[in-house]
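First, one chain by itself: the form predicted on its own, in C-alpha cells.
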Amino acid sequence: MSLYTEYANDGKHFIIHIKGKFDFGLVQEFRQSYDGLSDRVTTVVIELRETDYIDSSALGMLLNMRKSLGAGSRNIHLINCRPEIRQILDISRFDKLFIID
C-alpha cells in the first residue's frame, strides 16, 4: 500500500500517509483520498515520513489538492519530510503555500 488515510482529533484533522514513491503513479489514488472531504475537517496533513521519492507530478498533485480544498480555507501541513524531500519543497517555494513541519 502506497497511500492510506485516517481522521484524528474528533474528525477535524485528515491525514494522508504516503509510503515509498510519491509520483505520477499515485495521481488517481491521491485525488480520491481527499475528494468529498467533510467541512468539519480544518486541517489536512500529508505525512511524508515513509516517502523516499517525490517528483514534479507530486508537486502538481499537492497544488491541485490545495486549489480543490479552497486555498487558505484549511491548513495544509507537510510533515516529517526527509532532508532531500524538504530540499525539493524549499527550492519549489512550497513553504509559502503549505506549513512544512
The other form holds:
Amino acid sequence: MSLYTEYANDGKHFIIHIKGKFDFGLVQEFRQSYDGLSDRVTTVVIELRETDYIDSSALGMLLNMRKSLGAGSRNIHLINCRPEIRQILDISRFDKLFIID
Amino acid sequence: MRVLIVGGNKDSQQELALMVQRFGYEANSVSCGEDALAAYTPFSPDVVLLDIATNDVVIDVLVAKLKALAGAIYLPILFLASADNESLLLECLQVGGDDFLTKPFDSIIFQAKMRAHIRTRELSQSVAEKNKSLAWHSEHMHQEHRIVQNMFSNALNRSLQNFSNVETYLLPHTRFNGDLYLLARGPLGNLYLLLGDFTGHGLPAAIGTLPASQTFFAMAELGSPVGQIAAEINRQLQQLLPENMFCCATLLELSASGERISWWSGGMPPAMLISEDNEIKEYLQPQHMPLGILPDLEFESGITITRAAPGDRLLLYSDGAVEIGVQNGKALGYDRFKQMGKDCQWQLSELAQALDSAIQEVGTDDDLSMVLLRCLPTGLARKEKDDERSKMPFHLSVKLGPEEIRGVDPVATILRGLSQIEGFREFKAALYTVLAEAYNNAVDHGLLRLASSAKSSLDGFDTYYIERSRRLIRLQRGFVEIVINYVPKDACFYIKICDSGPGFKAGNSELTEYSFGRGLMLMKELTRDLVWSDGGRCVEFTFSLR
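Mind pulling up the form predicted in complex with the partner chain next to the form predicted on its own we just looked at?
The complete assembly is shown below, putting the previous chain first.
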C-alpha cells in the first residue's frame, strides 16, 4: 500500500499518506483519493514522512489537485518532508502555492 | 517445657521440682541469681520460678537481666513467697515480674498459672517467628523493588532529557509511578510526547509502562505517525494487561517548525492550548477509548491536527492534578485547577506549588503529572552524517528493451543498489529524481512519442498517463540505455541516458524544450553540465556528491 487516506477526528483535515515512491504510478489513485471530499474539510494534508522519492510527475499531480480543489479555497499542507524532498519542492517554488512544513 | 527454679532452700527446691515434673515439665534448680544467669543459655528455660528469698542479687537487676536474655520473646518470671509477705510480692511485680505464687502452693492454681503463662510465651514465640519472616520478606521485597526500579529508570532513561521547550512536574504517589511521561526526537526533528496514566498506582500500574515506553521510543525513532504508535501500544497493552486495567494517554507529535500538533488522546483530561496572553485557546478533548481496551481491529487510530502560534504553550496533565482530595470528598476540580493556572499565568513551577499546598491540605491518593510544552521550532533536526564516501570507481550500464521497460522500474532498482554503497545514502532521493526525469523522458518521448503538452490540462494529465500505459503495452521495438560512471576523485556520477527514438528535430518547440517543463527545472538545479547529444537521443549530465 503506497497511498492511504484518513480523516482527522474533527473532520476538518483530510490526510493523504504517501509511502515510498511518489510519481505517476499513483496518478489515478491519488486523483481518486480526493474525489468527493466532504465539505467540512478545510485542509488537505499530504503526509510525506514515508515518501522516499519524488519526481516532476508528483509535482504535476499536486498542482492538479490544487486546481481541482479550487485553488486557494482549501489549504494544502505538505508535511513532514525529508530534507531531500523539501529541496525538490523548494526548487519548484512550491512554497508559494502550498504550506510546506 | 523447661522450668528454671531459682533460690529457696534445698527442700523447697525439691518439692517444687517434683510438682513441676508432675505437670509434665522439665525442671532445673539453681540456688542463686548468678547460677540462674549462667544456666539460662544451656538450659533455655520457658518459665522462671524465683524465690524472693534469693539474696545474692538485687531482684530487679536479676529480672532485668533474665528478660534481656529472653530478648523479644516473653519469658514469664513468677515470684515465690510466703503468703504473709504479699506486699513484698507486689513490689516484685513492679520491678518486672509477671506473677506470683504463695506458699504453701496450691497445686491446681500453680498448674493453671503456669499454663496461662506458657500459653502467652508460645504466642509470643509465634509472633516473633512471624515477625522474623515478615522482616525477611520485607527486606526481600525491598531488594526486588530496587532492582525493578532500576529497570524502570533504565527504560525511561531513553526519554529526551533537558529539552528546554518542555517543563515537567511529576509526583508519583508511591515509589512506582503509574503515570508515564515520555519524550523523543523523530528523524525529521519532530518532537514526540506521551503522557499516560495507568489504572491505579504503584507497581501493578507501573508494569505497563515498560512495553509502552519501548514501543514509543522505537517508533519515534522511525518517525512513525502518532496514530500508528497509539495503535501499536494499544495492541501490546491489550494483550498484556488484565481486563480491568488500561492506560489513558495523550500522544502527540510537534512538527519541527513547532506550528503543528498532531495528537491522539484517549481517556485523558483535555490538554489545554494556552496563548501568549495566558488565555485557553483550545481544549484537546480526548476522542478515543484509553489504550489497552479495544482489540486491534476495533481500535481507532484517528488523530487531530491543531495549529499552534509561536509561543503558545500546551499543558498536559493527569487526572491526579484535578482530583487532589477526591478520596475525602474534597476534590479540587477543573474550575479551581484552571483558576490556579490563570492566577500564576500558567507558570508550571508556580502551579505545582499551588497544587502542593492543596495536597498538604486535603491529601491525594493518585500519581500527579503535568507537562508544559512550548510550541516553538524544536531545533532537533539531525544533521546528515558525513559518511566516508566509497573510493571504489565503478561503471554501470543497463540496456532495456520493451519487455524490461514494461516490467521493471530500473531507476528504483539501481537506486536500491547504490544506496547500499557507503556515503551515497544521503543523495539517493536527488539522484532518483534526476535519473527518473531523464529515464521517463526517454521512454515517454523517445520510445512512446507522447507529447508532453497533453499534460497541461487537468484531464489531459490523467489522459496522458492512460495513453502512456496503452502505448507501453503495445511497444515492440526500441531501447533505453542508462550508463553511470562513478569517479571517486571527482566525487561525481557521470550519467548518460540514451534512447532509440527520433531525437530532436530542429524547429520543433516541443522537443527543444525537451518536454521536461518542471522536470527540466529540477534537472538544471540538481545536476551540472547538462547537454544533449546524438540529435537529442542522448542526455548527459553530472551529479556531484559535493
